[in-house]
Structure formats: C-alpha cells, structure tokens
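So this first bit is one chain, no partners, the form predicted alone, shown in structure tokens.
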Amino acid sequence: MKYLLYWLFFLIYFYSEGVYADDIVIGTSAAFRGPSRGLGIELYRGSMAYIQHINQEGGINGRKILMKAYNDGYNPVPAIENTIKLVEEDKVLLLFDYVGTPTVTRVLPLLKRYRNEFVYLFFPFTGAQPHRQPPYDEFVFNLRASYRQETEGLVDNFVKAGRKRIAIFYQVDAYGRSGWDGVKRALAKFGLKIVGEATYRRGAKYSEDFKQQVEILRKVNPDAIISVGAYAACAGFIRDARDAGWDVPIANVSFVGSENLLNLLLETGKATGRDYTVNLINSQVVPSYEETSLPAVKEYRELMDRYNPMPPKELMEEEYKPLRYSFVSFEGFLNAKLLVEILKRMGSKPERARIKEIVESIENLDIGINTPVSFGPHKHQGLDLIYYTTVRNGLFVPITDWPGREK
C-alpha cells in the first residue's frame, strides 16, 4: 500500500501542470492546413529550431521541451476544442505560438476561466487588441507589437509623402476589423477617414477572383491601399490589381506571410509576364533576417539551416514546400528564445502559479535583435517596433524611400 502511494504522489507531482517526469509540455492550436497553412507551418518551424537545439543540448535543468500541436485550419470552433484538450488533457504548462485574431479572440474567455489554474497564453501571432487590453490583457504575453501600431506607422508613412485617400481591403472577421480600427485612428488623427473599403471571406484561397474588390476601391480612386489579411487573399487582391493596369501602392501588415505571398506573386510573373511586386509595401515586427550582422538572425539562419524542422506529417494534409527563411519563421524563433529564457528562470521545478510573476520581472532582455525585451505588471508586449519593406530583386528588403513623392 505504501509503493501504491508513492507511486500516485509521484505520478502526480510530475504529470501535473506540464512538467513530466522528462519534459516541459507546451502547447500550440495554429493553421497547420488550409489556404494559410504556411503561418501555423512556418510559426512552428522558427520555434522548434530552437526549441530542437536546446533539446540537443540537454534542455532546461535536465528536462526537453515537448510541443503539443493541434491544427485549427485559422478557424475558431477546433481552437476553442484545442485549447481545452491542452490544458484538461494534455495538462500543459503554457499555451504557446497560436495564430491568427478569429482563433486567439475565441479562446480568450477560456483563459478567463482557467483563471485560477494559472493558464497564459505566450507570443500569439496577431497584433489584435482584444489581449491587450482588460478583461484578457492578463492572461496574454505577446513578443510582437500591434495592429495598431503597424497601421498607424503605415498611415504616418503614407500621409508623409502625400498619399492621403486611402482605402483599405480587409478580411471580415475580428483579425480585419482590428486592422480597420487601426488604420481609421490613425487616419483620425490627420482629420481624415477612410476612402473607401472591400472585404473577403476568412478562406479564401488565391485561385479565386478579386476582381470585384478591386473594382470597388478603384471607383474611390485612392492614394493607397492597405491590406489586412492572409497570403492567398492578399495576393490574390494584388493580382487581379496588377492585371486590371493599376499600379497603386498596396501594403499589408506582418500578419499576411510576406514570402507566402511574394512566392504566389512572382510565380504567376513567370506565366504571364508581369511584375506583380510594383509599389508593394509590408510592415514587419521582427527584423530583416537578411541581417546577418544581428546576433539572432545568424544564429536563425545557422538553426534552420542545421534541424530544418517541420511539423508532424499527421498535421498537415498535403505536400507543403519549407520557406528556408522567413519573417514568420524568424518570429517564431524569438518567441522561442523568449520562452527558454522564461523557463530557465523558473528553476528546476517550473509552475503555472509562478509563471506571470517571473514574466513580469523581465526587463531590458537580449535576444538578439539591438532591440531589448521589457515585461510589467501593466506591460504584457514586449517590442514596440515596426519595420517597413519593399520587393526588390524578388526579395523583401527595408525601404528607403516611400512611394508618393513623384506623384
């Protein structure tokens, strides 16, 4: 009767809040299938370069990170089922690299209700403010900035160099009408509103036609154009823009996949002969990885290069082709450098209870990018910049000049 019991204890103590007897259990719900697939594969892939070197080399005290990945196809129903399965299941101990503002807003009020099993949310792919802001700024720690702050960097831009009507093409859910928010206060703060506006259902993919959404905005004949979506729509938007002759300048927040997409555009340039890239614009909230002089995109590089990871084959439906480098997947890196550094602040026997209090007491960190990391009680974002490219020999590069002052 005695071993019975310290076999239960002993059951208990190391399968209880994701600290198995030889790993750390994290968990993930992302788009591992679907028209935006290449977020969730490409996500996971940056993470678990490092999350694999840091196995290699013997873990945090001792212990391997495991990640519990489930797809959700970006659709909020299966996050929800997701989310549940992770923590009364699987009994992870952080929720961890989710995608996308439909899913993330959905799984909100679960953390409100695990509230007193300590469950966070860390470094989500969307710059939505519905977790940055009360009832779940609490519950949520994100790496990247904000939808806000990229459509206002991107509307401050334009209006700079003399490009005022601008309209904007966005996904009609929670991820779009963020980006709506964003772009119509900073607009407000010039005195002026958006110009027009033309929406497409979450979904889509790039083989359908745009050609009436661009129909719709060109009749409010504006400046420029900002996106808020994913890589299939978004490219599909630009081509049939391209196609119908209008070279106006387009520009999307990070959230879209920036080599996802350019991949779709420069492919159908080779069939048809046209430059699909003209007066593309992307705002980024990680650096370039084309950077090599920073200490973490090397390291990136070298990492993606050695483990070229990829998600279990029981995740994904269909072949996908690994983008080497990517904004996504260089992001996920960082949030995975992040999480190591949080984990081997917890010591030797990690707890959910621990968690905020530790996160909190983050300040002035270097992962690598000359941009340090800070965490408060009352700050749960930990970078504020935002960087802005353009396409250039069929890459993204930084901008140096914004389209609009030949106009």
Second form
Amino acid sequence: MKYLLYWLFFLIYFYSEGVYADDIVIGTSAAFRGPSRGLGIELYRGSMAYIQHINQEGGINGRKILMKAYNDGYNPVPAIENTIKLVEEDKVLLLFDYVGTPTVTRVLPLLKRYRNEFVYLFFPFTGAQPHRQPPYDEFVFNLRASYRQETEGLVDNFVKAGRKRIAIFYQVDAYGRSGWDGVKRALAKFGLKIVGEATYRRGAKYSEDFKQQVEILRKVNPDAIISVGAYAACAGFIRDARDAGWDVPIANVSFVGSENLLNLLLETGKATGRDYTVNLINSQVVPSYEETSLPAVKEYRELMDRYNPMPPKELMEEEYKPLRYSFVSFEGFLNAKLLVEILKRMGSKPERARIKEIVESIENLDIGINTPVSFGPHKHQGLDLIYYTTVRNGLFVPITDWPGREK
Amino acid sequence: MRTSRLFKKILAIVVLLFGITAITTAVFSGWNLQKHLTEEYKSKGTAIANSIANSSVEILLNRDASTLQAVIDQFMEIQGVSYVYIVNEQGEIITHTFVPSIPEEIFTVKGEKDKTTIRDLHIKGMGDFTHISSPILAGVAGYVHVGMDKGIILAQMKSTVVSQLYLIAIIFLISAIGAYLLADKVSRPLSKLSAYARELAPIESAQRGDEIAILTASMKALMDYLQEMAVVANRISQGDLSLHIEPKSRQDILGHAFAQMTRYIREMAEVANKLAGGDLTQDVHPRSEKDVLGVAFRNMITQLRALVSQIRSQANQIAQISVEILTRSDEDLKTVENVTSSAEETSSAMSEMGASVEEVAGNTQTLFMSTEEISSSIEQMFNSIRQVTESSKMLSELSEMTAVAMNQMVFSIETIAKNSENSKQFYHETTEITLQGQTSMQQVVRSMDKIREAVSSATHTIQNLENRSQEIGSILDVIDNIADQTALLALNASILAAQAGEHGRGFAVVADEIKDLANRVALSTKEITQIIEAVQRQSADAVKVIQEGNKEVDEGVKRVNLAGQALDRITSSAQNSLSAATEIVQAIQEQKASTQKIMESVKKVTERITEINKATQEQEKGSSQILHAIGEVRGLAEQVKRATLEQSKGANQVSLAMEEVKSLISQSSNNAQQSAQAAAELSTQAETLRKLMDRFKLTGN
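Beyond the form predicted alone, can we have the form predicted together with its partner chain?
After this comes the whole thing, all chains and molecules, with the earlier chain placed first.
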C-alpha cells in the first residue's frame, strides 16, 4: 500500500513535469508564407532533418528536442510578437533559425530587454551587421559569415576582373541597406563609389515588373550589379534585365535562396527559350552540398532523403514544392548540428544562464565541413568562409574564372 | 400620375435650399478637414523628423546603416509618411526608403542647421509632399528628411466631401419623397377640383399658376358665367329671343340648354306666324311626348286642315248645285219658248183650250210660288254661308290669340325643368367637392403646424448646442490659463536650471518639454476655440435659416387660410345658385299655369268649330229643300205638258185665251229669267266661298 502511494506520487510528478520537463524546447520565427517562404521552409527542413535524427537516436541526455515554429512572413512586427510569445508563453530555452535582416534587427532590442532572463538567438539566417556589433552582438550567436564579408568578396573579385563600375539593386530595408553598406565600404577601399542604385519594396513578387529598375541601372552603364534581395524580386530583376538584352554580370548574396532563384529562372527559360542563368553569380556562406567528400554533406544528403521533414501544416497555407537539397537547408542542417553540440555540452539540466559561457568556450569544433568552428567572448560568429558559385547546365558550381571586362 | 404644380413649386424651393446647404457644408467641412489634416501632417512629420534626428545620433556615429534603415522603416508604417531619408554631414544620403530610386528633386533640398524646416515639394511621378527637414546635432551629424503625402489629405478630403454629399443627398431624397406625398395628398383633390372647374369655365392660359390659383380663377370664371347665364335667362323670360347664345365649350350644359331653348321657341313662334298667314302646310315634330307645345301645335294644325278641307268640299258641292240649277232654268226658258210657238201654231184650237189654259194659269201660279220658295231657300243658304265665314274669321282670330299666348310661354318647356334639375345636381356636387377641399385645407394647416413644431424643437436643440459650446469655451479658458501658468512655470524652471549649470541640464530639457507641451496645449485650445466659434456661427446661421423657414410656413398657413375662405365663398355662392335654381323651378310651375290658359283658348276654338259644323248641317238642309223645290218644278212642267196635249183638241178655245196666255208666258219667262239670275248669283256666291277656302293651303302643292 505504501509503495503503491509512492508509485502514484511518482507518476503524478512525472506527468506534471510531463512532456515539457522532458523536452528541450527551442523556438523559431521565420517566413513560412509569402514570397520569401522558401527561405524559412528550407532552413527549417535542414535543421529538422538533423534534429529528427537526434531525437530518433534517443535525444540529448535522454531528452528530445522540440522546435516551436511561428510564421512572421518576413515582417518585423509579427517577428517581435512571435518572439514575445516564444519567451513568455512557450518558455523556450533559446531562439533559433530566425530568418531575415528586417525581422532580426527589430527583435534585437527585445533580447536586450530579456537580458536578465538570458534569452539568446542562435544562428539567424542573415548576414546583417546590427547583431554582429554592439550593443546587440552579445545576445546573438552566428554561424555564417556577414554580408559585409560577402559583398567585400564580390567587390574584390569584380574589381580584380576589371569591373570597377559597380551598381546595386537592393531591397529597401535593413537587409538591403546592410548589403548596400557592405558594397559601399568595399568600394571605398579602392577609392570607388557605387555608380548607381535601384530599389524594390520587401514582399515584391516574381510576377511583378522590374523593368523600371533595369532602366535606371542600365542608364549608368555599370560593369557589374550586386543584388541584395530575396529570390522572387532578384529573379524578376534578372529576368527583366536579360529580356531587355542586357547580359551584365549580376551577383546575389547568400540570403537570396539560390535554388529558389534558379528554379524560377529555369522555369521562365523553359517557357521563353532564353537562358537567364548567364553571368549569374551567387555568393554562399556554406560549402556546396555537391561536395560529397565532406562528411557533413554526406550526412546531410542521407538525412534529408531519410526524413524529408516539413514544417507543421498550420504554418503553411500555400502550395510549396520542397527542394531536395539546397544551400539554405544545408545551412539549417549545419546550424542544427552545432546547436546539438552546444546542447550536449549543457548537460542533463540545460539552463539559459549558462548558455553564453558554454558557447563562448567552444574552440575548433569539427562540424564536418573541414573548417573548425570557434567562439569566444568577443567572437560570436562561427565561420568566415565565402563560396562563390555560378550556374552551369542548370546547376550551381564553384566559379573558376570571374567574367572579365569585355569592352 | 400628373405632377402637381403646387408640389413642383415646393420641390423647387426644397431642392434649392438643400442644394445650397449640402454644397456649402460639404465644401466647408472638406476645407476644414484639409486644413486640419495639413496641420496634423506637418506636426506629425515634424515630430517624426525630430524623433529620428534625436534618437539616431548614436546609430549614426556607429555607422550602422542597417539599424538606421530599420529605424526609418518603422516610421514608414505611420499613415501619411511617404518617404524618410537621412543625409550625413557630407551631404550623402546614407539611408532612404525610395523605390525604385532616389528622385532628382530630393538632391535640391537642403536642411537648416538651427531649426526644423517645412516646405512643399513636388516630385515628378510621385506627387506632392510636405517635406520636413530636421538637423541632427545642429547639422553636424547630418539631417533627417521626412515626406508627408499630400495626396492622402486630398483623397481624405474628397471622400469626406463625397460621403457627406451622399448623406445629405439621401436625407434630401427622403424629405423630397415626404414632401411629395404630403403635397400630393393636398393637391390631388385641389387639382381634381380645379380641373373640374376649368372644364366648366375655361380660363385664360395666362392665369395659370398652381392649383389654388387655377381654382380661384376657375371659380371666378364660373361665377361670371353663371351671371351671364342668369342675364340670358332673364331676357328669355322677357320674351326676347333675339339674343344669340354661343356655348363656351362642350361641357357648357347650361349654354347648350339655353341655346336649344331659344331655338325651339323661335321655331314655334315661326310656325304660329305662318299659321296666322294661313299656311297649314308645315309639319310640327314634337321633341318628345312630353313636348306639350309641339303636340298642341301638331294637333291644332291637323284639326285646322280637316276643317278647311271639309268646308272646301261643301263649297264645291254648292257650286255644282248652283250650276245645275242654272242649267235647269235655261231648259225651263226653252220649254216656255216652245210652248209659246205651239200656242201660236195652234191659235185655232185656242178656244177649245180655254178651260185648259185656266188650268195652266193655275199651275203657273203654283210654279211662281215654288220659284219664290227656291229663292227663300237660297237666301237661307246665303245666311248659313255668311255664318260659316264669320266662324272662320273667329277661328283665325283665335289662332292669332293662341300664337300670342304661345309667345308668352317661354318658360313652359320641359327642357328647362330638366336643365334646372341638372344645375341643381351640379351645385350639390360643387358643394361636396368644396367641402372635400376644405377638409384637405384643414389637413394642410395641421401639417404646417407640425412642421412649425419640428422647426421650433430644432431651434431649441441648436440653441442648446450653442450653450454647450459656450460652456466648452469657458472650460477652454481655464485650460488656456493653466497652459499659460505652466509655460510661466517652465520658464522659471529653465532659469533655475540655467543657474544650476551642468547639473540642471537634464532639468532644462524637462522644462523645455513642459513649455513645449504648454505651448501645444495653448495652440490646441486656440484651435478648439476657433472650431467652437465656427460651430456657434453655424448654429446661429442655422437658427436664422430655420426662422426664415418658419416664416415661409406662416405664409403657407396664411395662403391656405385664404384658399379656405375662397372655398367658403364658393360654397355660399353654390348655395345661392341652388336657391336661384329653385326659383327657376318655381317660375316653370307658373308657366304651366299659362299653358293651362292656352288650353282653354284651344277649347274655345273647338267650340267654334262645332258651331261651324252646325251651320254646315243647316246648309245641307237648305240644299235638300232646293232639290225638293226643283223636283216640284219638274212635276209641274209635266202637268203643263199634259194640259197642253188636251188643249190641242180644243184649238178654238185656245185662240181666245191666246192673248192671256201670251202675257202669262211672258210673265213666266220673266220669272224664269229671275230664277236664272238667282241661280247665277248663287253660283257666284259659291265661287266666292270656294276662293275663300282656297286661301288655306292643305298640302305643299
């Protein structure tokens, strides 16, 4: 009888702590709907492939990882609301896989507000500057390189190839401005200036008309264009430029969502018979998923094929055809891999207060891409690698020779 | 349904008033809104520019473009903000919100170091903007520029004006329908009445106006018409048939009736005149069985014709008889001559015939006496004929008398009676319709009273509104005072802060803010005061307008009362006419008495005719006596013949008595000549009678 009572108490205790006490809850806010949904969905898919795998293996110290996800549609206000919900209601351990500069930039003050509760944002899918420098850098851990590094690399390579008149097409918000700022700074090193700029508003669709922007930039006759935007608008801009018979090299940064961009252009190409992938350059912050020699790539491909995860149905309203592999989902995969390592290091009872200390102590960690990852009190960015790709036969391949000035 | 003129008039006034009210209020509120929105946008833009300028100093210094962009992006969500951009100290635009690129016009704008500037800017392809420039750190760190879209103000103003116009239009429509129903209710019986009146008495087209005007004119015309008809009736009653009556219209029953009546009487008079002239050929066709006069004339003519033809045949017979008598007399003469020659031839036998001659002499005496009898019979016949002539004379006199009596009979006609009844009925109807009109008028008056009540309550409400706004004004004074005091306190605080130096800087900022706040309060209070004053002005205007409306209503009531009085007059006139009609009926009854007299005269005529009959019978008797006498003469002649045959036997005797016979014969020949003379006279007399009778024409030919 007495034992039975103990057993009952134990059961009640077990149940009340329940699922939540047992799971490690992390939260995300990203675009699962709208023109940029490809980014949010693919990043989630990559991360979930690895998380599902870990959960399948028995979790971390016997605890499974549960990812709470909300849609913000790539807009700042919903992103702020989602963050508050995740922190106050869902009581997540940490924030993870946020997507976008305008969203993350606005969430940063909130992190500062929650500083006493030690809320940290892990590996947001943005290369913008605000969370890489004071006063907000201390609340964010990045894996990927910054836009400054991406644009600097692009400008360096273009200038080296003799293309000094560089114009910019960008999304008129914090993300676009970040890229614009990077290009401006990179050009300043050479004593150059941006020769022309055209903008578009966030949320623009592929079906929209970008001829005006093409006209504005064509007037200043640039040698190359650096495009800082989301895939729908960037693909639209490339389509209208090529349709106008203008084959100037156009370079996109990693955020664009390379495969989504490429798919749109290939689809239109199929319809019109024109090759829209000429002189198309994309900078990446993770290695290509085609490099199967890398252990992480191998693992990524295997787990993606095995789980093919999808975000919760209630988050996705529109029809979306997932990509088998992509740079974005591979980035999500690597994010998850690093996160799992951090969670493992936190032991059986993860506490928010210890997160910063644990992450900052990571040094030369191998995540399977032949490049070690390190963090420190003043180093909240894991990788600095930039990879440059171009399209050959409808596939992204590493760029071997930059297009020189033909004139 | 035919739209009433009265309603048209009312509707036109209502439309005009509503139109003016709608347009002025809509324009005024639109203008007001535009003014306020412009002011609001200016202050909003200034607040945004200042807040960015103040908050972005640190970010600017950090050189973080994307944070700066995130900051200005936030303001783009505020309504009315079209663009925001920041220029650094070198004049470069370091962050902006333009799509697809920075417009050229932007490069011409420069901020001022020590103050926030507001200007209007037109950007090609984008529209008009209120452009606000605010310096960052007095321009050392650059400038913040904010563009507020004027297009939104214009669009809001337009939508306000349009929606207000819609609202007013709907209210107007409802009121118009209400007014229409009311006016229609009022004017339907009026227009019905006026249409009826117009039919009865057509009025000049120049006199046309609304229903009441038409009705008044029609009633006046009706009265004129009735008076005219009364004059006509009077003249007819005086026996004057010379007037020519022209009916005013097809509906002019009375006119038609009078015309018909005079025509009929004239016709009858003519018939009588012709009768007096002896023309019996005309046929009188009575209008109906009740046409007493017509029937009387017809009967009279038939009777006269029968009488005349009877007399004529009698006269003819007499003439024939006379001729026969004449022939017989001639034969007698011849016979006498024969006798004379025989006597001469048989003179030898004369002596034998002495006795026979004496017999002849006796017979001849008898013949002589018979002849005397004939002449007396003829005399008797002459007397009878004279009597006939006298009777005929009297008959014609009586006929003339009848004609005169007929001439006096102007009223005694059934149609008059009918028409009188018709007019009686019409007056009854008129009275009824007028009563209906009066009820409608009372309804109008009641409705007008209701309008007046509604108007006075509206006035009351507006005055309440005015009182409230005055209360608000007094409250505003209090607020204004507080603001002034606050400003003074803030000034004091600033002075104190300045005295405190470095430590008081924070306090100085607070004091400035308070001052600013107080100033804004003062500004707002002023604006509210202006608005309230505007409200007061408007409500005063509204009261004025309503009072004018009230006057209109009063006038309307007056007009309606006038119309009511007119209707009253119509009613009394109609009743007067009714009594006149009754009098006419009485007159007709009097005329019936006249007809009775005529009947008596006719009876006398009949009596006379009986007398003529009697005379004719006597004549017949006389004629048969003549015939009898002549028969006797023939018998006597035969006796003479026989006696003469006996005389031939005693010729001696004859010669003795010869001389005596000769003288006797000459005597009898004289007698025969006398008889022939009398017969000839009779014949002439008969001829004269026939001629007399021929004066009466019995058939057309």
